[in-house]
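Listed next as structure tokens is one chain, alone, in the form predicted alone.
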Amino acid sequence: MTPDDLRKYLEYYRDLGMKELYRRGHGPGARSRGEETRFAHNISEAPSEASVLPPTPGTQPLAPEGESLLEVLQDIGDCHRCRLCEGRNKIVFGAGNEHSPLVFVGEGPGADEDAQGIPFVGRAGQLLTQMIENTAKKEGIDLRREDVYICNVVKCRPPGNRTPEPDEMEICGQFLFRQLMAIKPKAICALGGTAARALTGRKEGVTKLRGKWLRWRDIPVMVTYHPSYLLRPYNQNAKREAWEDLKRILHFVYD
């Protein structure tokens, strides 16, 4: 890993609010398989390229080159890294085409997703499917839900569908990072404020961020409303705006 690569990794995790990174134990000092050891690097201030220290022996990149989604999933395992594991039924990793040029990122699983282990299968998920397929059809783009990749910032259902806490986003954020690095999409659609903050580090609300091209590393990001927000009957204007956002990202990716 070059110093510039490490700087970018640290900047990403700093934007998520992380203070320290963790890596799996290696060598004689590792006590048990899968146990995590502290990677002693404070990232409250992302270092400049000149200040990055060389990696210590045994340190591995946060997203190894050529890593597959299956390898990321295997690394998650039966995850107990944060409190969200306590009430979950299934880990909801992601679904769709792992070679898709377009990835949708939501907040976290709901009750239906927790039961099935698949993202966006409840009412909000059904609306997302309609949004993708109907918009694509109207725009003359041959695209179905299974052609894109869909995942969430956190992989376990927060109790009562609450917003994930910062530390939960920190821990799951490393796996979202690795998912996106494995897929390397042409563009990302952030669904809702939690996904927008995780991907861009921006603190503004969706109404201020939507419709603009932002970036995750070098990948364009379009922020739009979460489908669960669009299910509310008084959000007719938001539905029209989400449709416009989706048109823009579909044409950008598939034209």
Contents of the next structure:
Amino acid sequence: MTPDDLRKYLEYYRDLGMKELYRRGHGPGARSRGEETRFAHNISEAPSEASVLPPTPGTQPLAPEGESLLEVLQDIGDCHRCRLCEGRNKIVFGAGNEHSPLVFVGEGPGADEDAQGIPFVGRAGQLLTQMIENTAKKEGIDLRREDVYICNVVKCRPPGNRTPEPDEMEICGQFLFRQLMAIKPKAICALGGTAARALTGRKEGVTKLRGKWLRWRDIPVMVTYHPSYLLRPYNQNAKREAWEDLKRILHFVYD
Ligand code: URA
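Return the form predicted together with ligand URA of this protein as a structure block, the form predicted alone having already been given.
Next comes the full complex, and the chain you just saw is listed first.
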């Protein structure tokens, strides 16, 4: 790799909001796989800003030209880049229509998803499917779950369904970003606080962020409640708000 290639490569990841890059099989979470090997450090001073501002003219292209989801999946391989690999059964890459104008992003796989390798197939997933299909039907939009694309910030189940750690989000987030660049959707729906933080860099809670358009690079992002939160019986008001958010997204994307 020439110095010019290396500079372009680092600029590309900086534009994605990455602060640090790790060689495959290395990094802070890959403790069982050997010594950490950092080859780039602090290439972006302001990742959160970079992720919400529109791209700066003249910066590097969004993705390696024409990268497909399959290529992203192949690059993930039998991933051991972070500690989440230690307890996983299956990597949960994503599912649905890879040309979808709408992508839903959750936090990370739960037990059912880890067993099947498919995102949002447990109770929360069933609610998400109902939310998508019932809201679309009510609004006169012909849409099934398989018409959209669904994935998560982290692709391996965090032990005990804990929230992913910042380093896990950063390492796995680069694959989420590459998925989004391959799909180039018209809009993204961030389900819950982890997805909202990964995509927008904003630290406020979902209650503050939901219901308004934010951005991941130049793609509009709507934050709404995670379906697991909506499953709790005392969150009726949040349910109504999530339905409102979804209606807005669906009309924006499909009208
Ligand atoms: N919760 C998530 O965030 N993602 C899934 O795939 C399932 C549950």
